[in-house]
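The chain below stands alone and is given as structure tokens, in the form predicted on its own.
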Amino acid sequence: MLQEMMTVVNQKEIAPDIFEMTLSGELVKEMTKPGQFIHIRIPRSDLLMRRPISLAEIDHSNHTCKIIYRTDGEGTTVLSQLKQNDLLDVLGPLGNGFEIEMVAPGDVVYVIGGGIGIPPLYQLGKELFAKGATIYFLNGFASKEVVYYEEEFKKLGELFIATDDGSCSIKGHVGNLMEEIVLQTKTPKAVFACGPSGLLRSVEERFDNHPHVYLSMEERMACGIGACYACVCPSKKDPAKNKKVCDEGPIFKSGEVII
């Protein structure tokens, strides 16, 4: 883990209120696993809390990484106003990342995401593609208007989309989509998911007792390094104990925590 003033290489709005930012810096060398995140200090003196944002793409050859975020408060709005060559105080990489060592060429894997939980699944998809996996992406959005990275995911595997209002592909939440895809494919070797709690619970229930189900939690956090206990969730095996999402997660195996 390092702290660095990373340079903004590029920033663009890829859907209404959803931005893709490219950053460069030495810190990229430390980014080794899909699903890790960075903790960003918003460049405004009255906004003291850092914002955890997952890594959407890691490019070691160019020393760059990409993040995708939605502007839903003052902090992310300030972030969206940064321009090329601006500097950003970044701490990271943080979190444990997705485990993909068990995936072999030809294995079927499901990669399931919802809304702004989808970005870390792109880097995951790239690494699963490189391993030769057969990937089924199941992405859920509110509407066609906010669908992003459609072509990028299609280059890595088969993409299925569900929208809440039915304006793009199947109407309904991604849990319904998951039930249809299960009937069409082989039993997956592994299932990876990131998104709201309801999505993660539905994945956990659908693949109960599957040995390789990995769920990425989204929680508010303060320090990001396990010191403040602001992001704890109860352990499923012992509810009297808590797990810290920032340094013991954000990815947990199914059955490890109460979602």
Second form
Amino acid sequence: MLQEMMTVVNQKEIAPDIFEMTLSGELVKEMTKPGQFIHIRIPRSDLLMRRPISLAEIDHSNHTCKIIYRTDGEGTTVLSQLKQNDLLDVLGPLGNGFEIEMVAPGDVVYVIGGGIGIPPLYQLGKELFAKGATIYFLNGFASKEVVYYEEEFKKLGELFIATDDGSCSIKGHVGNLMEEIVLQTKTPKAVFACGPSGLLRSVEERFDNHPHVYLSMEERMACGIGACYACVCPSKKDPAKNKKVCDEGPIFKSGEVII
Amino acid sequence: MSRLNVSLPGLDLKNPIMPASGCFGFGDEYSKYYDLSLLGAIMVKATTITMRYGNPTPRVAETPSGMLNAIGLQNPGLEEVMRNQLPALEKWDVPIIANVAGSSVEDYVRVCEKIGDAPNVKAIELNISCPNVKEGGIAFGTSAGIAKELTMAAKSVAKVPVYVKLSPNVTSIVPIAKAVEAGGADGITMINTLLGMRLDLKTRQPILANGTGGLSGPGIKPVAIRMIHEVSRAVDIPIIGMGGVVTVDDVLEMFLAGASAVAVGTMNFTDPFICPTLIDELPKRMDELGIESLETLIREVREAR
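Show the same protein again, this time as the form predicted in complex with its partner chain rather than the form predicted on its own.
Below is the whole assembly, all chains and molecules, this chain first.
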């Protein structure tokens, strides 16, 4: 983990209240795994807690990375007001990231996301695509107007969308979508998911006993490095113990923690 | 002797800056990022006789210039702390202050009896002020009589000096401070967090799963300064001050209030390098303010009161 004042290269609103920010800095060299996150200090002195935001894209050739976030509080609103060339105090990369070593060319993989859990799946998709995997993206959104990165995902694999209100593609949550796609395709070599806990639970249940199901968890954090014990979740093997999402996660293998 | 040296019971500190308990894990977490030998001391996370799972999540919430936490003393228990956590810190040249918590006098006594066996534990911080657990913690710190009794019990078995961590969640802190001094405490650490609460407008429920939590961060510094000021004039034992320290000026303000060393809490989460930064910046600020050494400053403050 390193700390750096990264430079805002670009910022744009890609859907209502959803922003994509490009950052540049030396820290990008350390970003090696999809699913890792950065811990951002909000540039307002009364907002003390850093915000953990997952990496949506890592571009080593340009020393840049992208984050995608939703403005649903004071901190992210301040973040959304930053302009090109502004500096941002960033810690990272943090967390373990998705394991993709087991994926071989031609393997079918499912990449399942919901809402603001989708961003880290883009970098994951790029890396799986580079490995020659056949990727089925199953993305869930609240409605058509907040759908983002449609074209980007389509370049990497087959994209299926579900919306809660049915305004785009299939109506319902990703769980419904999953049932349909599973019937159409071969058993996947691996399943990766990020999103609300309901989505993660349904993925875990659907692929019970599958050896390669990886779930990205979210929990309120303070330190981001395993020192404060704020972001814990119960261990499935020993519910008397718990695991730290920031340090031992945010990616857990299915069956590792109680969602 | 360096101008940053501070001498306290059991603790010859090369500088007065230490991370506060609960804000630095068991130390090893931050050792990946800087040389822990730079620190004056480390106050490690609370240890209880048996493992504690802690409270449900969410355990933290932001407040203006601060933070609420309700971790609930999660720790792996005395045996594991003795076996792994404390030995892991032995490679660093830094004294450890072991924070001890419990839900009965017997629990405290059993931990105090054993934890000083670790060669790097140079002092105990008796945690009688955690606001986030139903049994123990703060219940011991809000009654002068019980605080004294517990201090005496800890002192009777402890192999290292005992500092007692006071709660700000009392009508008057001075009687508690005097009680722990009368109970034989070697020093006082203060303040623990202030009991607070936040509510979510959408769910209409408390943000923290525990309902309430402990408020920390720069928002509480004036409360800490006032209480250290009051207590330092009422007792003769030294005080390690904490509560909202962010800058070297905050550190020196704590000294002026009557502290002899300073712990940094919440700010470790905002800036993980805050402690080495403060240690680095302190001499320059002392030059600007005409402070020859911290021991001189401590003496001057004591003589002036």
